[in-house]
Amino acid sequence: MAGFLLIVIAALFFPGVIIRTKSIASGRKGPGVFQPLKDIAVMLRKGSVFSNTTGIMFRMAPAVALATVVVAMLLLPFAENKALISFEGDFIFFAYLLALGKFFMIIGALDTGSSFQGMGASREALFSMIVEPAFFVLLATFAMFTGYTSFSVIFNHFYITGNDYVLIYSIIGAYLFVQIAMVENSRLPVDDPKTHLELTMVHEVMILDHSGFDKALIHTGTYLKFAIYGSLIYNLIVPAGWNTILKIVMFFVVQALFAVVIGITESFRARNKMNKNPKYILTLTSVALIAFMVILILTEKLV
């Protein structure tokens, strides 16, 4: 329960973070770092407009979204602590619950009937599956690294395996899961969550037609999966044996520095060419698969 009450609370200010890192970099002033929770608020208390030519997908599809990452939450632990939904093979359920949600938001926007969110969906589709193996991958690489398959276990005995190469594969794999979420909340060097320019569009396009309490809710979830893979970060970068209080303020420290990295990233990195994305998020891929690698051989199970 500490896990899922933590990611809450970071997911407060994860995107004021961001916004007051790009203010600073660009030498802005810029709004606070609680700006994001107020425009949601406003958000929530106004209504939502639907198209005649949209259905109860579309309508469904924010509910769905948040659902499954509030879900997807439970799965996660803190520390030694056991996450409140553990069993093997978890992290697999865990990936999918959020394809689940991904699924609900490119079916909704097909469901206006509009070319161009037609166009934002295929993409963000074609995105989320190229990046999927990459996450497999990567977990794949610290299940054999470990012995388990659940992220509970797998955490706890991450750095007591008493090899040499730990702080090695904390480091590949933390930049796997600062990229993989770039990816995954349409983020740069994929998408920039604040053009409006309309042949360049992702994730913007497919929410255009959302409004009032739906896009509070799509927003919601969006700052919760950012939380989400800070904790991963956290749990792969922070021993498990260090104290409480001690590792609590790491896991805050850890998601300010996810969300200043963000922030720099979207302001010194232009945005790449469409064609190039596909290589771009591949190449994660290829950084997981050579860690696999090296494991098979550490551990002498290449034959």
Second form
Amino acid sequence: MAGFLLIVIAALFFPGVIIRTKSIASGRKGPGVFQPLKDIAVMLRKGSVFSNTTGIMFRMAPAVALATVVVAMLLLPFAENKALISFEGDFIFFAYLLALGKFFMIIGALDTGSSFQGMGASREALFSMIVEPAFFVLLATFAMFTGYTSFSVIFNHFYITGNDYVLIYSIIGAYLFVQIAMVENSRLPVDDPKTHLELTMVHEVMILDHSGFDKALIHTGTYLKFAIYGSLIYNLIVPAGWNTILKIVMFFVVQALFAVVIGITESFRARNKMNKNPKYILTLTSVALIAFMVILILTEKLV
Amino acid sequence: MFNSTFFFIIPLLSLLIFAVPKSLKYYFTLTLLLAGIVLTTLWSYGILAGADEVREYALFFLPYNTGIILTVDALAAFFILVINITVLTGLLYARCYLAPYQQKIEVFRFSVHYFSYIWLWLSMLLVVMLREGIAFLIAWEIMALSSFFLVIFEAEKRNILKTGISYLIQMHIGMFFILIAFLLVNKATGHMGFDALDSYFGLHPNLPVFLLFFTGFAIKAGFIPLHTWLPEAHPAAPSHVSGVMSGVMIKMGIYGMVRILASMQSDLLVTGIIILVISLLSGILGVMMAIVQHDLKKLLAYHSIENIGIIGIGIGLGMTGRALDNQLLSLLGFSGGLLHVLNHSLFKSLLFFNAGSVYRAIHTRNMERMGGLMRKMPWTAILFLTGSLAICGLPPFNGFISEYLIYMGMFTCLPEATLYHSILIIGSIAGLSLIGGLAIFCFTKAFGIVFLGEARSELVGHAREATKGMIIPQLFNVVLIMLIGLGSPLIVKPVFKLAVNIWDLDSQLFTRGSFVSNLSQISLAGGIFIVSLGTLLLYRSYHLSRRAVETGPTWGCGYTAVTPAQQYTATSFASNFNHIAKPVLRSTVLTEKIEEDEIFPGKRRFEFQSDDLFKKKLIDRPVGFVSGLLKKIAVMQTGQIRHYILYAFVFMLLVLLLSLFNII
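If the structure you just shared is the form predicted on its own, then what does the corresponding form predicted in complex with its partner chain look like?
Entire complex below, previous chain first.
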């Protein structure tokens, strides 16, 4: 339960921190931390415009995506507090559930019959699907490292395995989760949310036609997803045995750092060339495989 | 010993189909099948419920001591259930699907069709129940023949006949391998059949005979690179037949493999690795080739190859587990694979029936000419969506459960695995997750291009929703899909028991582990998902009812003269994938270049083709070589009688000379 609530709280601040970082980095005054929430409030007040072409799939997609994110949140632990739903192999469910949300967003985009949205859908489908192996290989590494197969237990045993090289895994794991989060949430360097040309968009062009309530759902889902990955990173970095107050503070520090990293990346880096993206994403799988090789060495299976 | 007289009245009665009046042929078939299905389901239920270990039924015209009897054990019982479900829904679907042919096609062809359908069902049942070698091969042959007749239903179309014949030839090549394997066993033990395998494998090297069997069964199952018949035959067949063929008939190859594997006693690790590698290859290449298809049924056919790959991964892991004496891996791998057999038969037949409804409505299978069908055929669209979600292995549908079991097998055995095994397993994990991801890519494309957006051709304008008779059998599949997806603890238990039974695993294994509680947690999470989605949608409609809701054109980014032709097509959706997968897919684009001095380019054609690499290298090239050779030899066929007399003379001279020198 603690994990669920903390993720919700972190999600409130997360996009604001990214925005603040970006405006400070570019020397602008910029909007406040709560601007994204205010935007959502505005969207909730507004009515909606639907395309004549669209049908029920377009209208359902944002709700399905948000529902998958909410259920995915139930699977995440906070330090030694078990997740609300925790079972062996829950990360398989986690990954496939988020994929279900993606599935609906993609067909929602295709429902509009617009070539732009088709383009975005095709790109998003490819990018977010070839990132799956990286996630699974990374979790396999953790399973091998700790000997367990559920988020809650893996993270609880992460620092008490007695293995001195645990830091390697925290670092590689955190790095990969950051990268996977960037791909999953369509941020730089895979996609640039602030681009103004539809031809170069990925996620933004997919949701061009959504308005009002549906758009608010999509944004809520994205913010929650950021906080979900932030909480995964937190669980890797901070040992579960620490003092509770310290852990909660650390949770928000990690989330804020994550947001700042995203903000800084987006301020100082250009988006990848579109056809270089698959290679970039598949590189993440190779990094995960290297992490796996390292564990083979550490467990003295590979000399 | 149980009596099976009634079962054997059915084949005799099936001959009557030629005498029954046209309008009653369907109902006659249905009655016969229903009777048989009820009977055999009762037999298999008896086994699966644990009343008996094995039941044996005599063939009423053969004495018991010939050894040719029907044996229903746990494995056979499981496959009988799978066969019966899909064959029944297929036939129910066929009533309305075949209705438009009633006038066009002569009575005799209908009789042959229904007759073959009954015999396909019978032969599949016999395949799983017969243990004696020759009898098994005869049933195997009947299965190939009857499905051949089913495929060439529209034999007046030349390419369908050609496809059918190529299918028949490849099936016989497969049978040839199985026959040789059986003969080897016969030579060594004096007995032919599955029961002799135990003693054979105990004394002789396992691998060569296994490879022979595996090749034979893999052709039927469609493992890459032996799959080439599959993407041709499935689209050619009528949809209810494609559903049955893809849903259950190719699983007979899996059945055969499992039978062989259950008797194997050495070379287990090599076997496991061979199966695993070939399955990964089938899974990944199958889905990659599926993505670039724009023939809807061909896309589904390639997906069958992918799913056979997933089943194979499960079985390969199970074998590896047996080799390493890791019972947990065995249990999870085998039961995941077997459950996927059932799951795939449910959602693949659903998808093929759906593709049939679409074909019936717009008379094309080319996805580039579809689009916007959801408005015309909402029920069909929803059913197709359910099938797509299930086949992608997404929760809370049934495909997820079997993939979850396979994943769990891999993850739980990782910590104890040695170096080479862990490399093998990590490769499988990466492979299976890649397959899952690409399947989602493929089915978002299939569903989105076929059912969503605007119509891409005028054909869609005439489309009508499929009749109730076509939709209701599919609903039956959907119910089973949801039942397995949400009620997995109930369904998985018997499958665990089955795996324990077949491979003599520790029977306490699945009660000791926490599988059942894991699965009920999955059901719980699935339930929470459905409830929260429902709440969200309800709130959404309440929220929107109090806001201004308008409709307008799709945002065209400032461009107002948008036509449906500008939408993303199946080819363009897959183009970015095609770009990175080019080395494997060998796709070609046929179009004329626009010259530099052409200021106003004229009309152009654009065609996208993807060749099956394996078909080219494995089938087309050798066949081309042989037929080229034969053409050269055909010089001798002059048509002049004196030449033929000369040949005879030369031959006699040759025989004389050879015998003179004591060579022959």
